[in-house]
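Below you'll find only one chain, the form predicted on its own, shown as structure tokens.
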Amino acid sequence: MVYRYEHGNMSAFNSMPSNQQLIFYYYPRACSLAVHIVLEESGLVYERRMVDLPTKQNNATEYLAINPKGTVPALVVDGQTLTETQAILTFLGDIIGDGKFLPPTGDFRRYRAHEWMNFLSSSVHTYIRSIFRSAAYAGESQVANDAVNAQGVNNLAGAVARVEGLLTDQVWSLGADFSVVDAYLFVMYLWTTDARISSVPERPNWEAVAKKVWQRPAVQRVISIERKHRNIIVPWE
């Protein structure tokens, strides 16, 4: 198997040991996009390798040797594989240091960050997945698939209301500064604009944050890179 890869930004923060190697495995517009954004924002040296999910490269022996879960994202750090978006975003926030993208231990905003990321991964992501891939929950029954899809739309509407409430009067999700949470919110927002979702409530607060994320040069670079392999529609272009 051959993975497509490119080198990331070559400037590094002093908090990152110069001999530490980062290899990032992703698929365009998947939840790995949040990690891709933070890596590019950070200035850390990293290598990116695309895992082609439609052709099931994630289930190939070579990739399973790296990540037995067969999922993306995965970040290999000096030969050790770290998986799950929240875990990787936390790791990156810590090695970047100085609270730049993730508040330090003891700062209550750090726990808010984990509250946000848990909600996005366990609720928002799950609801959207039940719409995009209802068969993963309902099997082959069309009646069951339709029911799962409809319930997913209802569940997502409730989650959107929750996000809107949390972002009321907020510049960014954690306050005045961009964080790893905002990168994650951006990805989930893009997913909510997908035509496969029959209806989504208006979400002006969420849209305002997502739009600010899009305006960041590093984010536009990442989208440009990922678009080489998959169409990504950004509403504000």
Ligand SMILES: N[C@@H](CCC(=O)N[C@@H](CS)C(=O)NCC(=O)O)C(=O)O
Given for the second form:
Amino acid sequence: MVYRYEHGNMSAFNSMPSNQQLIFYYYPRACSLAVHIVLEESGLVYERRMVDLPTKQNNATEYLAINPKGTVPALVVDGQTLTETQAILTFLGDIIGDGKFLPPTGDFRRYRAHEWMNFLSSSVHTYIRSIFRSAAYAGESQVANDAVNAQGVNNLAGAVARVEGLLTDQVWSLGADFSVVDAYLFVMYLWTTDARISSVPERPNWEAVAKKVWQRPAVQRVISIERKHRNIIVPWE
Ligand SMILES: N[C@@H](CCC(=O)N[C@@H](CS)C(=O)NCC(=O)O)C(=O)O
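For comparison with the form predicted on its own, kindly provide the form predicted together with this ligand.
Let us now look at the entire complex, which starts with that chain.
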């Protein structure tokens, strides 16, 4: 069962209409890449629009009218904007259907998926952000920026240990099948290889999942699309 909001009321229907208009806003190698991968994997028809973060297009009036948070990803579904990577991945997982990329309600793996996605969004993403953009937390003081950066490196090391522990003996993050979580894990793995991070522990289990994600044709298509605007380094390529 899938639920849909129409004019503020929630209505339920059993299958998503195939004619929903999907407009996807992204920036290359941002967290939006996880959504981009799932959109491309899905076979859904969608329009992609790049929001240039370096030139602050995300803070322009036109984009703020679409997403007042000024962030990517955003997915506009028949005129309604959905934000937050976890929410969009859940929505896509449900409209793709058949539990293909996200187990259905009642299947315990669905709650594992949320456990993963929330951890990636609220912990891993923010730890790495505190390294890439320490000023967002520390303001202008160099001493404070250095401290936030160093703490980010420590926090990330702890998160890597947790990811490694969770991926032991797992083919994919939820078990035997690729899911939206693996797309998200792939993006966060790429971020961990960024030269701006002074040190990060070895993470063979996470790397193995990321490498498997990379082998998927849809993922290589997405990376080549995003590379038109930004160099994306895939370490083992
Ligand atoms: N919690 C949000 C975070 C979204 C976010 O911060 N996106 C970044 C790119 S990875 C962004 O748009 N940054 C622009 C800015 O903050 O100015 C999510 O998980 O989608």
